[in-house]
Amino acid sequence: MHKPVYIVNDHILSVMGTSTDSNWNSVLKEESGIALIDPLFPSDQAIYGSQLKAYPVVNKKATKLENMFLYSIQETLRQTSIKSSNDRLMLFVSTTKGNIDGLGNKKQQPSDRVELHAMTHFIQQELGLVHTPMIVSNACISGVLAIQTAALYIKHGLIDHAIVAGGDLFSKFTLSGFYAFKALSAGICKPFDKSRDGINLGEAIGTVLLTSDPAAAKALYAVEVKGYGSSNDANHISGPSRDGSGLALAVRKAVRHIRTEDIGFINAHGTATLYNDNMESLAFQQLGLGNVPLNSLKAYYGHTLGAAGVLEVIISIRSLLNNTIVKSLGYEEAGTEGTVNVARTFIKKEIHTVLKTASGFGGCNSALILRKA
């Protein structure tokens, strides 16, 4: 018998705040964490992004990213009855580049936890976790895919509880890559808008606690992971299929056990690049979801890579719990081939179910259905 899976607690550490509540309040005020950033290399355009200037230091021997992970995970567990030493608990880490800043740091040799397994081993030892963490590093869908993977582990009885923590840094390595693609916005990004011109990068940590037994975990809330799906259309090394077919396949898998008309809103990937937003619009139109209220959070946080899927799930859960669909910041005029109902304002309405999607390099796509228990 398969077990149901619930998200029961969370934490966000970002430029918007050091707790989920502070982040949610900043979003409600339409505050963007994106600002003009000191250039990390010679550039012929201004660079905008969200970057933490200060962060909690849990261990002086830890890197910036490790301290961010440790703080967020500890804050997530602190409010529940689940202890890090629980032998039915497992950590799933979502990241695309980990301690990538160590490659350019002469004080930190490449052997000192630049490799993802070394970083997660350090985190495991610091937290006293029994089991070796699982690393999910699959481009921009890493966070959503990590939640799906953790849910499957619980569903099949391999574990009872899971921590999913996603995080990445605002680094010269990543920034220069998107700069080379000419994919960076000249200002604060505008997801799905006609004048969108690219992404902003950001750094953050998002952490959620999943369990099969909310009561045992002393849950602060219970949102069921009702459905999930992933796909890879193998279209191109740097993007999904432009017709949205790969994303549509992932969503069809996620919605198998629900009625699509029950979806209260969609939290899209919404990077504000020309091709991503257009592809998503076509996928949602194919699925008959073109009129469902939709938003993107990228103009609030930037694209936080391995953190994005987890962070955006957390804000979407806050939307469910508060019956509030968040305004898609930066959107003014329709600019996609497919029909999408982008939220121009905050919408107060009774909502029980959200569809969360993510798409990334290599043609990977992932989708989650979350429902209030």
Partner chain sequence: MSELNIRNWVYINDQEAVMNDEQQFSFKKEDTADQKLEQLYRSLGVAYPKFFKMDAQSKLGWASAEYLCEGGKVFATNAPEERALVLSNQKSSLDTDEQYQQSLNNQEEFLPSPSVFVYTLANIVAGEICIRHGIKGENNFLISERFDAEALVNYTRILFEEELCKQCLLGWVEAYRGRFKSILWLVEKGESTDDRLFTVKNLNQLYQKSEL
Given for the second form:
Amino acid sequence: MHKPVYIVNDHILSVMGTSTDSNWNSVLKEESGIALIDPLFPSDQAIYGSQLKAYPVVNKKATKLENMFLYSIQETLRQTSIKSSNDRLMLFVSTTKGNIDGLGNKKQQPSDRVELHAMTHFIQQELGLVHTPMIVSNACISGVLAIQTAALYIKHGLIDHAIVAGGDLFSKFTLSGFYAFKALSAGICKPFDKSRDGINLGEAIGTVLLTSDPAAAKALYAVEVKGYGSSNDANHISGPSRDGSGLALAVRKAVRHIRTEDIGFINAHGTATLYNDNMESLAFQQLGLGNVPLNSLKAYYGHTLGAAGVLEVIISIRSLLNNTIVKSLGYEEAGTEGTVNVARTFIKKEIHTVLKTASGFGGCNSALILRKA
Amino acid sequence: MSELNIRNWVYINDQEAVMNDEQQFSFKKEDTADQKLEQLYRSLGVAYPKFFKMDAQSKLGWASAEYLCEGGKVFATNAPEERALVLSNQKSSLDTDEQYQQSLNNQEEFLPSPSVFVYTLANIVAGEICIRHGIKGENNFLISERFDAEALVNYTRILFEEELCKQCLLGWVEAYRGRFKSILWLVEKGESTDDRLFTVKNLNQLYQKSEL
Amino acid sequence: MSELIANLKQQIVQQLNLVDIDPASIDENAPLFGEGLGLDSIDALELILLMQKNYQIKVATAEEGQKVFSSVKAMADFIVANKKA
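Can you give me the structure for the form predicted in complex with its partner chain, which would complement the form predicted alone we have just seen?
Up next: the whole complex, starting with the chain shown before.
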């Protein structure tokens, strides 16, 4: 017997605030967390990004990223009746690089916990989680894919509740790599805009709580995970497929059990590189979703890698709960081959279903359908 | 649901490459990992120049999949989007991470390499395998401290039950500081003998065989 | 010029890990991308690195790179034109 799966609580820790409320309010005010930043290396361009200067310290022995995870997970559980000691609760960590800044330390210590399983084990111990956690590390789709994985575990009865926490650091390691790829924007990124010129990197944690039983969890809301799917372009390890066919495969699976007319808006990946946004526009057009209001949150947060999927799902849930489609910041003029309906302003309307997508290095794509219960 | 069975399984460790219990290739002890992987590539007799652009982990995964998929024969009846790939390991891409970090530590000459950086993600090996074999279905990369047959079996079973795939390649791929180890299974629905049933017990037993 | 071209071919093979390609077999007038060597977008970025590392010449954008890296001969011409005295 398959169980329905709901997201019932969440938390965001980012430069925009230490709670989902503060993050949502900043988004509503069209504030961007992206600013000119110390490039951390000799750079011939100005570097923009979002980086946390201060963060809550839960445990003095924890690294920055671990403290961010611990805080966000504790905040997510605090408002519900699910205790971290519940043996039917499982943690899913979404991250690309974990404590990667530890790799640059002159004398690396075991306490740097550079390996993802070491970091996750520490978090598990600190929170007193019983179930062995699962770590999803699948490039930029990690967050969306971790929610899919957790939802499938609950649906098929392996567990009853799941915490999905996604996070990554703003690090010299990752920043220099995107710099080498000539993929960094000269200013605040402009997803789907004609003059878009690359990405900003960002730093954040997003956490969601999933359960099959919202009432027992004393949930504040319930948004059902209605559809999911992932795919691979099988085309190139860094460049997205030109025609969007790979992403379209993931979306087709996600919408298997709904009517596509029901999709109130699309929260796209929208990194603001020339090729990614173009690819997405072609995917949505071929799926007949060209008229559905669409946004990208990258000009608010930058690309927060392992956090991105979870963080963007949380803002999209706020959108559903408040019947407010968020303005796609940075967008002025159409500049993609496929026709898409990018949200130029905040749109107030009755909405119940959102399509969330992500794509990343390795040619991977993923999609989720979330619906207000 | 009809049973899932293991159609093929392959392991490659520092000593040998073995498919379905038969040795395919054995390495010379004194050779470096680079040399071993290049010999393996040559022995497969496939012209794939991109192989030399890959990091060790991707080379290892690519070679393992080359055996497992029998040159693509195993996919005769299914579409690209019906083929899934679920990989795992302990160290993510740490081997290449360390190499890339070295280049960042060079103070005189700050020239990070995009072709090294791109391999600093766990799932790039999955991307390389997907490109080679036209796998366009479900993808996942799981990190665990030890080989976790239960997680792999659970997740793969769900993918079949959800009709998200008709075939799944899954297993463990890791190369780190000159040592390597991969073990991959190709799983599909169908009749099976007991020792080829897709179960946690069988995966663990086969994994034991691959241990040095 | 012929020495520069021979060096460039060596450096390209090394930088791009073109293991089975004999540098001398590369036609300096043939297109580097598309058919032939099977180079891709990451290779283009690596060529930018090669120019910086070996010739201290900056190729600012991938678009500029498309012209500069159209052939080995074009690369050599660009180096000669931009070489600092």
